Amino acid sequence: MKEAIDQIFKELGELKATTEKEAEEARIRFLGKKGEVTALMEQFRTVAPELKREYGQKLNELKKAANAKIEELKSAVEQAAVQYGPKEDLSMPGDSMPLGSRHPVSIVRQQIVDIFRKFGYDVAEGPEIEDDYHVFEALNFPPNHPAREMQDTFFVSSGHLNPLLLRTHTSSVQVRTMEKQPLPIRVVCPGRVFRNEAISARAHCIFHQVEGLYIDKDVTFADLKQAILLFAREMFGPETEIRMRPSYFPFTEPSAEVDVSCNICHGKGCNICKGTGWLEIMGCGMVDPNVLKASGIDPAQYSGFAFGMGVERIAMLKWQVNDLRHYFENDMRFLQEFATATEV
């Protein structure tokens, strides 16, 4: 133990540290729970009787010239630090970090809506926990009518005359906007949307909307066929064509289904478009007096039209997406693909 104690010594006078890390480390190895002053320590309680007078009054001055020692070269550190400043150079570029991207969901609707902010239409929002007649009532889904069936709803509270739902479609904040806004009304409402789906690659039960409304004095089934074939030149590319269908929405008469020419193989047919050259988009129609009516417009003087799209489903037509799922599953392979894609 004698020899033990005086290499010790020995080390102890022989220390040196220039950082805060070599002294530390010099701390942890003589003092630390497994380091050498501590095993003696330990070590002492094997002395003989008659020698642990002489042996205890060696290890106290060891461990406290240990102790001077570690503090002796933290200061000198310190000191230094102060004096001659870091030791790194602060010069030097840091760590690059990975910079996330916005989702193709997130850039698809963007781009939706500012090509419409071009158009001169404003931006309306509203909440996604709404009450039955915002979404159905007012847009002539009365109680009972068979168009009700055509959307499956989570209802948040039912048992009264106007349950809370989640809402079905954005057309909601079309009902608002009418109530609250004067006229003349130009405005496209993007939001999230529920149904009660089954999942699928074409289908989900969470998914966004960008509905559009139109609302003055004098307006044509024509003025409608004009903006959407705008919106699908700014979308698509300048050489895109649409078609309408007729069809059948509550709150809308007339109504159509809008279908652009297939931008993959240029209306020659493709696995894309099934052979038919042409891609369904968005719904539309002219707005029915009996919503008007229900916002307090009077449709004898105005009139208007409506259109709604899904941005994932423009978004699965521009880049070609096989499955409605892949925007859901926060796979990073998938979403870096869209890292650069954040022009129109």
The other form holds:
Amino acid sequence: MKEAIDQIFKELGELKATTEKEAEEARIRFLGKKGEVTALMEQFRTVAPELKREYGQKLNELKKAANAKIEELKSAVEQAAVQYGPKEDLSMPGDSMPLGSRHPVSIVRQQIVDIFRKFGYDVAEGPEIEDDYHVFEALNFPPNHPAREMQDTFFVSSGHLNPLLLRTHTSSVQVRTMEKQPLPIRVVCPGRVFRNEAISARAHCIFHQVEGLYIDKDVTFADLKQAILLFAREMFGPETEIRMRPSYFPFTEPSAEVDVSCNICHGKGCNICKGTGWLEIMGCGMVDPNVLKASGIDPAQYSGFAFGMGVERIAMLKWQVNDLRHYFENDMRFLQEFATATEV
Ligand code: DAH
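After the form predicted alone, can we look at the form predicted in complex with ligand DAH?
Everything in the complex follows now, all chains and molecules, and the chain you saw is the first one.
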């Protein structure tokens, strides 16, 4: 036993560890359940009584020395870690946390709203589930008028005089604003609209519109034209020109559709503008006297203009993403292209 104790003392003296793992392995080798020192302690039981005192002392010293050595190794390894840096490499790039970003439709909707806010317009919103009165009746669509078929409506309830439906345009918010807001009125109404259309690259059953309404004394078509020109230049650049084509909407008279000069070819003609040099962006007109009357406004004293545009349509023109479905599929690869697009 004496030789065994001396041998272990010798081994302890030569013991080295450069990592925490090596220090722990050393502890297990000497002091673990099946360790060398532990084994000797067990053998001690068989030592002759007259030698017990001597060996007992030696074994105790050995155990102390082994403990001290292991402690020393462990703290040396720790010290080295403090001195030479932790075992984690702090110069490694961190795990990036994916940040969400605004949806392209939200970016464009906000830009449209911000432009009109600068012109002094308020923002108004209304319900997506509307009644026939606010979507059609008050906007001068008489019952059974063929113009109702311009918009394929999703009905929520039917069978009575004023059925509930998913609004097909945000023009319904015009009516709600005229009903409750004192004159003059200057609002834009952003919102989601619904139409019973087969989904394709050019049509979707859900999309977004921004409606505009301005009612005051002596509002003229010239005011409408100027407001839209200023908007178009803010949205598509200072060189942008507009043109108006006569059109028909039940709620405006006269009515027009507005084109902007193509911001890709600058009027020369390209495949985006189909060679015409112009891109359609909205419908507009002077609010029909019947619409003013329906909401209790006297058309002899007040006049106004209204306009309505599709947000996806404007986004398509800005970014040349010509398949509407991309805006609704939430494919991360598509959405991430707009992560930094606060300004278009
Ligand atoms: N509500 C029309 C649509 O959804 C767009 C529109 C056209 C709105 C002319 C207007 C307007 O306010 O004056 O197609």
